[in-house]
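The form predicted on its own is given below as one chain in structure tokens.
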Amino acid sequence: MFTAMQSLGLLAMTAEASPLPQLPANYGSGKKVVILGAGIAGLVSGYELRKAGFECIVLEARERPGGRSWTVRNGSKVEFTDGTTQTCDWEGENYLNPGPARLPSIHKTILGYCEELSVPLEVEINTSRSTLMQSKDLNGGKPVEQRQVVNDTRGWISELLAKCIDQHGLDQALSKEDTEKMLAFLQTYGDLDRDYKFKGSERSGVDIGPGAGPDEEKLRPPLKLHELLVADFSMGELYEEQLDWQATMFQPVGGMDRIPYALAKSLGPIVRYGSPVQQMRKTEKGVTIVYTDSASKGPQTIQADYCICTLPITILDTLDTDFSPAKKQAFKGIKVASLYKIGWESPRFWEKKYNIYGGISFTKQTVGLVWYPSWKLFSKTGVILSGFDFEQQDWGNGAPTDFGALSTEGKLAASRAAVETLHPGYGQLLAKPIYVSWQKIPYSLGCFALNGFPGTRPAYEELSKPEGRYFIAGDYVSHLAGWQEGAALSAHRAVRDIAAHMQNS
């Protein structure tokens, strides 16, 4: 659904130019800014404002930085709003990124911060032709490699188009010269024979690989076109074609939280953890923020010249604030995705048995996506992600999805079943599951904002506008919702707007 919405233009996922102004080092001298939330937007706001001489305080409800840029590893606790708690006890450096898990090469802003803060990066393998696709309607229900689905589909489409040209079906669209060039292209694109027939391709993989002496290569027989169409693996086949998912992709070495921790380290004690906001008020010349300090166990008050609020709209909607009625209505005008992820620790059978090193397999099950780690390749164990999708029909009436309707035990069973279907006999090796349901995570109550949906434009535009000395930042006020790049760019915009307010005051 997420991919389909992007393809239809309902979720704009394009890189944006940074609006960050070049301010002198003393520009904000004498001015104080309180920043609500130590996610990427809040941390970047503090990082850039402090460069320009502002006094900053960052209030964070959690005991860690990052917000959704979070990494679960040995010793981490996953707590839900219903009181459920999971404690991770995975081996060594094994980890799961419940939120963002990849950095596109076109997201220059967040990559720039990684370079500036010396956060080491490595390649994230987003797709692999060795991964699997499975449907009851294809190959008798047995999984097939992605390379075969992709290349057999190309082959059949190329043969059909060549046949259409041969029958003069495109004479009105193509000149004689273009017809010849198109046939030559199709022969290469689909790996067709001299008669423009698709009879299989080495690109699709082989049943027997070439060897020494008499050991000759044996191609796989092509999959049936009808079965490919019925199975419909278009999402998996075109997964890496989405602009923000194209190679090369990156990830921080050791987990995505390396980025917010590096930002927080650079800010030092101005980041106050365990400090949830209770109240927001405008004053004649600034703002007053009331929050709870976990150390003093009581309410504290901060007065500042400006406030950058990066709290999720699900949280803002519950706070005691004096935002305008239009802003408060906008908090309700954009739905927030109810995404989940499930990670399991396991011996890396996918590498040894299936030659899968990173990438994603797809199956038409209740859990339809299995994502393999692309860090610590060839090591003993790893964390395989089986399940990454919506728990509610956030694009419709909000009813539970098939997965969302299950009990926790049922969800874990469905997650294991997806791996077992793709890798028969290996589902039993999965252990120590960690299940993250974002709508149940305190101080988040959802994942990214669905601000590209029809009807959300007025709310998006309202949230993007400053209100007095309040400035809202976060990926939900960017056209890159769900990406750290969008959060960073929104922080740059907030800095620009504060600078503009000071110039006009």
Ligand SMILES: Cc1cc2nc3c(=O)[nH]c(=O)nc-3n(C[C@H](O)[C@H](O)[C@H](O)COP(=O)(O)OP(=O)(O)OC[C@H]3O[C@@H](n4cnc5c(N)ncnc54)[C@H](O)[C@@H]3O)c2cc1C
Second form
Amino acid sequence: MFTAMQSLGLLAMTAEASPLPQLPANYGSGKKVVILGAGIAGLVSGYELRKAGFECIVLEARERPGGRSWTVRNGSKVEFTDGTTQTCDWEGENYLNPGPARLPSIHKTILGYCEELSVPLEVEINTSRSTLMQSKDLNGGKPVEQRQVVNDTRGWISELLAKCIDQHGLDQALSKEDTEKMLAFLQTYGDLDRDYKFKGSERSGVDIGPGAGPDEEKLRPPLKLHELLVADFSMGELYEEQLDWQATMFQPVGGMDRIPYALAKSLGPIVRYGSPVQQMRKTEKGVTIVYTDSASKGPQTIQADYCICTLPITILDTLDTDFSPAKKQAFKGIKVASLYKIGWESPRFWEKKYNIYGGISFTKQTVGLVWYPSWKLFSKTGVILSGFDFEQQDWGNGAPTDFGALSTEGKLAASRAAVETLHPGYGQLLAKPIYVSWQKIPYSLGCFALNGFPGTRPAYEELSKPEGRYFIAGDYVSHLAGWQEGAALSAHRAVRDIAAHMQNS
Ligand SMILES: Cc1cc2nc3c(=O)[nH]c(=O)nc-3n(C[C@H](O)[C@H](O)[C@H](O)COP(=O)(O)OP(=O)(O)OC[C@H]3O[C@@H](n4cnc5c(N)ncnc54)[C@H](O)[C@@H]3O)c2cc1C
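What would the structure be for the form predicted together with the ligand, rather than the form predicted on its own?
Zooming out: every chain and molecule, the one shown earlier first.
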């Protein structure tokens, strides 16, 4: 789905240059900024404003920093808006990142904060040729390795193109010299024989591996072209081609929340947890924010010169604010994605029995994606993710998907079934599931705003505009919605806009 959206241009893909101005260390002295939300956008805003001498206060509804940048591990609670609660009791350092799980190497801003704050990173293995692809239409329904699908598809396409050239089908398009070069290229590209026929390739894996003495390698027969076309694994095959998913990708050692925790630590007590914002008002020379303080249990008021608001649009839409009617309309003007993730603790059978170390397998089932951990390879147990997709059609607000229509038990059964289909006999090893449905997570009420969708441009532009002394930040006012890089860049932009406001007033 992600791939489809990106190929349609519905999710922007490239990192942008930061708009952060170089401000002197006393630029903000005497000015107070109240920041709403301690997700990446709020924390980065506070971090940068403090460097420039501003007094800051960050109000956060949850009892932890990070917002969607969250890691579930032993002791974590997953609470839904309907009152259901799951408590994680995985062993040791096992964890699930229900939200962000990977950092592209081109996302320089967020990686820059990891470096600045000494957050240790490791490689996140996003694709592995040993992972599996399964469809009832391919190989009699038996899973095949990704290397087979990729290389056999390439082999067949190369053979067809060579045939087309041989039958003079491309004479108009290719000069004689280019024809020869193209045939030579196809021979290498598709691993064709000297007659430009694809007869299988070692690249696709072997039935029997090479050994000592007389034990020769035995190649696998190629998958059938017709079956490959019907099964259509283009999403899995091209997964790594998306710019933001290309190797090398990273992850913080121990879980994604290491980034917000490092930012929050540097901010210290200016971050007030358990402090949900209730009301926002503009005043003649600033802003007044009313919030509930879980310690004192009563409403509290803060006055400040400026407000950076990083609350999700799903939340802003429900709050008592004096944003203009145009902004209020814009809160409803962008769909919010309805993604979920399910993680299970399990012995690492995928490593021992299948040679799979990280990467993603695909199956054409209700739950279609199984993602293997990249951390602590070769250890006893790990967290395998089975299910990361939409719960509602139309990416968000539509009718339930097949998965979304199931009961919670049905969802967990579908998740287990995907693993069982890919790894027969091993589904039963999955234990202690954690299911995170982003639409039901309080203070998020959704996954991320789909701000590249057709028709969303006016709302996007409206939300990006400062309003008096309100400045909105958050990944949804960047062209990298759904990425922490976008949240950080939006914070830089808000800092820039406040600096500009001060200069002009
Ligand atoms: C399933 C999923 C997968 C993702 N994958 C990736 C990935 O692989 N890599 C990547 O970089 N990014 C990924 N992202 C995107 C990433 O999580 C976001 O871009 C980023 O975390 C957004 O930060 P933010 O500060 O804009 O918003 P948020 O994190 O939503 O922060 C908003 C904050 O406001 C707080 N809040 C809400 N209501 C109130 C209130 N009334 N009062 C006070 N505080 C309130 C919330 O608690 C929260 O802390 C993914 C997200 C999801 C959900």
